[in-house]
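Next up is one chain by itself, shown in structure tokens, the form predicted alone.
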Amino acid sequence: MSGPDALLLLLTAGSFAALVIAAKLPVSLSLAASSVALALAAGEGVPIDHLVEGMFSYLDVVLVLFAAMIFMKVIEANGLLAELTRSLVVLLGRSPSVLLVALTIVIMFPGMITGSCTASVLGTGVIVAPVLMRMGLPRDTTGAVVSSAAVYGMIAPPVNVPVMIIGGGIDMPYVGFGLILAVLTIVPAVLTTMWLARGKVERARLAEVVAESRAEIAASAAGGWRRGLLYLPLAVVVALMAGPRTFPGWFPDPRLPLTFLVGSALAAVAGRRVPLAAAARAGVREILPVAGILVGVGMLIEMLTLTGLRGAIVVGALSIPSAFLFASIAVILPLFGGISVYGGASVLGVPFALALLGRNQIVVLAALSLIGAMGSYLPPVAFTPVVAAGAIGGPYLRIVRRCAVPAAAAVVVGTLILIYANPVARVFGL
């Protein structure tokens, strides 16, 4: 990379970090301001047309996030999430390990459909956390379990925003990622929970939780058919998502935004009645910061392209020897993800993916998203532990310390998958 390009890159990264850390501006505004600063420094002025074009680069992803978050708010308000947690406790309460696995996936669920770790923490995390603490888990361990599951839920299928961002940058469709993303997220999430909670569940207290949950179900359910009706919207959403892949050719694909809106409409009249407009406003308000980040990411990528810096980054990445390239990915991507996982995916994920074009790109993008997501634990931002600590209580640094070893292990695993991407792809039939 030439001297002027290196200076521009340093200016962009420095201004972004200063705005987020020192000025404490939202990540979305920091990305937009850094985009304008880059254009000015490169002598392009303020190219409004390019900035507006960049703002709409991820419109399809934003629509998915809005629709998914509305669905989450509706099933939270109608009682489905609480009912699901109680039912799992009653059904699986005899086996603490199996119950922990199920509760981990429940925490992941909102992130899986919204691509937002905040949705997992504030959606199912705050419902599951009291159950975990009543089972005997300390507060900081509970926060670590919720935080870890939320981070993995953010990059789990069907919605993985970092992969969508990188795929958009290299013109690769978001197709064929389901199986490998499921393995790279659900398996480590479950293993992390078991590592954090091993030996901490007290069977006597778990029996009390099961008895309380059984009593709550008996008190809240007027009849079996009403409980079945409560699960109907979730079943319809799963069917609309799986149908086109299971029966291609004759099962129409409604796409994710319409799928979640249909589920929201059904959930609004199942269980407790929910004002759909109020739930929609609440969902959009909660996911708006993530949507703003995607708008800022689109602007930054557009400016990197306009100034030629994107090509210079790619050329520089391609010139790095393989050993140093993998080491750079393992270190730099989580560090940048500590500021913004989405920002790291756009600024670094795209050139790293292009530098690894000789390897299976589905595997590469999945592994890059895994490595980058581990930056969520890094101070001073440590976004997911901070949100989890705020919702559950206690200092966030204790959660960070609990998650440090599993996160480092995930980075190592992701790096090994990058190195052996083609053999891994053959295992998954990609």
The other form holds:
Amino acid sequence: MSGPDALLLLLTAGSFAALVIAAKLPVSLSLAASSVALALAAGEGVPIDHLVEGMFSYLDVVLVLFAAMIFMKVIEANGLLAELTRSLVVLLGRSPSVLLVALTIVIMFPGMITGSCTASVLGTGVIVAPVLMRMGLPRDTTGAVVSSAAVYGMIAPPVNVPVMIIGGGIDMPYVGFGLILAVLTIVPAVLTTMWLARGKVERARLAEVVAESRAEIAASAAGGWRRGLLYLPLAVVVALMAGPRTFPGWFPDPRLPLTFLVGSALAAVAGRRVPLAAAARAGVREILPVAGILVGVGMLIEMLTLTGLRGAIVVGALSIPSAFLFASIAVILPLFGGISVYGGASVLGVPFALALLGRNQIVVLAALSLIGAMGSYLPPVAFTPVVAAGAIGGPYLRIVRRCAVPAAAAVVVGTLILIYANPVARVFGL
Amino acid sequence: MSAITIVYRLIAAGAVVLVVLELFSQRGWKEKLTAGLVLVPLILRALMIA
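Any chance you could show the form predicted together with the partner chain after that form predicted alone?
Once more the chain from above appears, this time first in line as the rest of the complex follows.
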């Protein structure tokens, strides 16, 4: 990479980090401001048309996130999430291991459909956390279980925003990621929960929790077919998502935003009545910072393209020795994730993906998202532990400490998958 | 214009309304600016200008 290009790259990354850390600007505004700074420094002035064009890069993802978050808010308010947790406790309470696996997936669920770890922590995390603590888990271990499941939920299919960001940057469609992302997220999430919590569940206390949950279900006003009705929106959403893939050409594909809106409309009348407008406003309020980041990322990528920096990054990255490249990915990507996982995916994930063009790109992007997501635990922002500590209580650094070993293991696994991307792709039939 | 395009524009318009409500209900300038940033492409898409 030439000297001026390297200086421009340094200026962009430096201004972004300074705006987030020193000026405490939101990541979205920092990305937008860094894009303008890059254009000015490259002598392009303020190219309004290009900046606005960049805003459109992830607009469809933004609509998916809005609709998914509204759906989450409605099923949280109508009692479905609490009912699901109680039913799982009663159904699987005999085996602590199986119950922990099920509760981990329940915590992951909101993150899976919204691509946001906040949705997981504040949606199902706050419902599952008291159950875990009543089972005998200390508060910081509970926080670590919720944080870890939320981080893996954020990058689990069907919605993985970091992969969408990197894919948008290298012109790659978000297709074919389902199986590998499911394996790369659900397996480590379950193993992390087991490592953190399995030895701490007290059987006597678990039996009490099961008895309480059974009593709560018996006392619930919604019994019999009305309980079944509560699950209908979830079943419809799953059917609308799976139908087009199972019966292509026959089953109409409503796409994700309409799927979630249909689910929301059904959920608003199934179970406890939910004011849809209020739920929609709460959902949009919660996901707006993430939507802003996506708009900012689109602007930055457009400016990198306009100034020719994107091509320079590719040429520069291709000349890096591979051992150094993998070491850089394993260290720098999670460190940048300590500021913003989405920001890291755009600023570093795109060049790293371009540097690994000879390998299977589906596997590469999935592994990069796994490595980058581990930055969620890292200061200065440590976003997920901070949100979890806020919701559950206790200092967030204890949660970070508990998650450190499994997160480091995930980075090692992700790096190995990058190195052996092509053999891994053959295993998954990609 | 196909039915699915109309549905898409309605969803975009609904998102515009919700983000505008957020824009006016937020007190901090950072949150207002973030909402404004998201609003630009949403309005243009709802109107099919870009």
